[in-house]
Amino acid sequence: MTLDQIKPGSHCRIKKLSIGNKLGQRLMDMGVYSGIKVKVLRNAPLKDPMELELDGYCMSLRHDEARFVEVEVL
């Protein structure tokens, strides 16, 4: 299961990254990486983009970006 399929509320831990250019290194470097615990909180009204809370902050995240984090639900 990919983090852009997960709906809000949702908790899930994620796995891996399943991309390795800049985007990849853009998701790690704002920590996104696996282990990490990860709360879907909501979609924007248009459903993109999430909006996560992981290690005490919030971020949000396209769904075209998302879809590349794959998670296991919690």
Second form
Amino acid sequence: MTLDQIKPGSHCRIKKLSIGNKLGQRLMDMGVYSGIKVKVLRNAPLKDPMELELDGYCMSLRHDEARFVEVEVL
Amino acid sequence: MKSGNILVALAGQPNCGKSTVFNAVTGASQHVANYPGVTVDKKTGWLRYNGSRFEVVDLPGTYSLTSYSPEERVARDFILHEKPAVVVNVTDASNLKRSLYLSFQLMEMEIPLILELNMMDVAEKRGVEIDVKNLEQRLGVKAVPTSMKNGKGKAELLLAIEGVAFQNDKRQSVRIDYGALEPYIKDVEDQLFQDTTIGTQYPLRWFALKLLEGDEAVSGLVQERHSRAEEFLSYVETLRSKFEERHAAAPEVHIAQRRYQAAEDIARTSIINLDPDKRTLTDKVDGVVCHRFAGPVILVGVIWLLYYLAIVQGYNLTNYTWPLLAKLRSLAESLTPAPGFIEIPLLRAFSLWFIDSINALLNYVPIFFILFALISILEDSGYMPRMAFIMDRLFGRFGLHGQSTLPMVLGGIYVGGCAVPGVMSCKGIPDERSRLATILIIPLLNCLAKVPLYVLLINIYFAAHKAWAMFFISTISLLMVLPVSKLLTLTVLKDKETAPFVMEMPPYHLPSVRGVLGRAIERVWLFIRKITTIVAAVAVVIFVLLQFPGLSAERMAYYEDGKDKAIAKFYKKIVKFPEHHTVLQGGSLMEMVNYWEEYKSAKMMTQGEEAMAALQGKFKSRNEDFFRIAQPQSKDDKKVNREFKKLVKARNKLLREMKKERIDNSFLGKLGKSLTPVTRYAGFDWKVNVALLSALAAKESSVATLGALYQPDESGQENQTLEQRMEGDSEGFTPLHALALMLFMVLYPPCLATTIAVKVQTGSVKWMLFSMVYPMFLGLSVAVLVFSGGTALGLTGLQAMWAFYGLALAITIAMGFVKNKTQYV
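May I ask for the structure of the form predicted together with its partner chain now, the form predicted on its own having been displayed?
In what comes next, the whole complex appears, and the chain from above leads the way.
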């Protein structure tokens, strides 16, 4: 399962980033790495982007970008 | 002995309070510029401490030190090449674990490092306790807890900086163990050591790590420094794939993973978070602010408030500041040679033009001040990322970015914005491609200066459908801007760097008055400094184009003749009043004219009976005889006054005619005429061309120039409005012409102030020129399409208007479905 499919309000754990490059690096720099727990807080009013909470802070990313993050639902 | 400039750099992640630290440490002695080649701010400040002079550089806030964004490149290159004596790593103590990710990267660069645990007050409030001793030991770096907002810990920080700078504090920072990657690092390190001199200039281990991470900038350095670069780099590449094969993770992923593990590990032993799962206030607020229905409503409210305070109230404020600028102008008027009856000395004309150009810009200062203060509030409070969050989907479809919202609102999504603050507020957009697209389309929105022409044309040609025409012109710009932006991002901006949207939503935070005002003043000052010089240069060029080659001797003689006739007529009329006749002999006549002009303009600027009396007293004491004519008392005075007014009127008419002829004759006028073979397809005659060309400096002048060209020719026309004169003068100018002209105005090249803002924001003359040229072609194409197309189809102005509206709407919707190439995938 990938992060973009997670419903707002659910928790999940990151399994793997399936992209290197700029996006992958950026996600890692922002604290998205395998093993960490993530809560999907909400989608934007127009459905995209989405807001996450991880490790005590919030970030947003587009669904297109969340596609590259493999997760398991908790 | 302590002397010389000691370089100190501040590094840290965004939202860690780095600016507060910078301001607290350097106080008022700071300087903002751009790093060469990029539009990232370079803040430098100075500090004296115990007899040493420290130069403090505030590096851009970054989460990491890769080479993917300009900010990261700048921060990294600065540390690598400028080799600061001390780097202070500012961290948010309430969120220390995450900050360590950057700290480790700094440590790997083998620089003298101090870890500043800032925002200790916030940490305490959140129940976070930090074992500083243990932390220092685990990292091998000096740690200083501070709360710079309250000035706590500043003394300790300065002491630590001094200690590290003079090497009283020699510590070896601890290395992260990269586990399975270690043999690979060792291998690359060894080879670099054997084959190159890289080790003498860069930290070897760091260099090896970067190569294994696949960092392009570092590979580039190898290309320069290694004799067999290709071979070596392909060897590194095989190492990378070998590692990935064996460990099911790319080296860069593995590296990040190990860093976070190390951070986790340290956090476990030295950070105690008493209440980690508390649902924060921020999350609760976001529940409302980013809510599906409430969110957009709040956004519209915030935007309206911003627009109202900055643009509307800001313009009101200019009513108070404008007189100050006007004084500057009158000062120049009094210092330059006085005008003759019909001869305006070149120096005077030029000085006034020059000051008018600068004043037109300085007039924006109050607007900017309010605007920059409000933007600072939005930034500091944390609302800015939420705004982007809400709008990103819509704007993203057109190659823009969520953060394009604010600039577009300021630029005038509806009628009445101003492109200069719009462009200036593009700074924060992280995605280079979207940022450039936003900067380039903002001038096509409806700024306040375009409105007079719209109103003029609508009043003449769409009088029966005023409301519809206003609606059309107010909304059409958005329907053209969105497809244009999409087009730009698909073509000229196609290869520009894009950045992932991934963005922190920082906790909400009450902005401090000091911080907000400080930043507003700083930005206004930067604007003034950068803009005035360039404006000065361009003003000169346009002046020359409008002024030269000037009138021929023959034509001058003609006007001289007109002048002599007017004066002779005046003397003949007042010969019956010998007293006045004597007073106004010879040079005194011109003196009287100037006295009269001054008195008239002084009277216009004076309000209230008392002030008026004082003014009259002043002028009376200056010259009682002149005053009797200017402010007539007796019957004779009144008669002379009437004759004198006629003379002034005759003079003004001559001046206007000369001005018109000079413009006709000028390089710009000739250009206007030479353009007619093309512009006639858009329905523009040469007068319109000249008006449009003169509007290059400021759009307000389009109507003014039309006014000069369609001036009252005969006495009967004098009381007609410009509307009536234009209607009467230009036969065959139909609503269709007017529509083409209005659409051209929408797509008109940016005014002088805006082009300079574009230059400042893009850091490139090339983009500045592009921003001037492409709207011209676009505008002309649209005008030709509407005019020639409309003529061919036999449409009326109104029909053409709606046909075009439908077309623009259809194109906008269609363009929304075209996919942009995302480079990071």
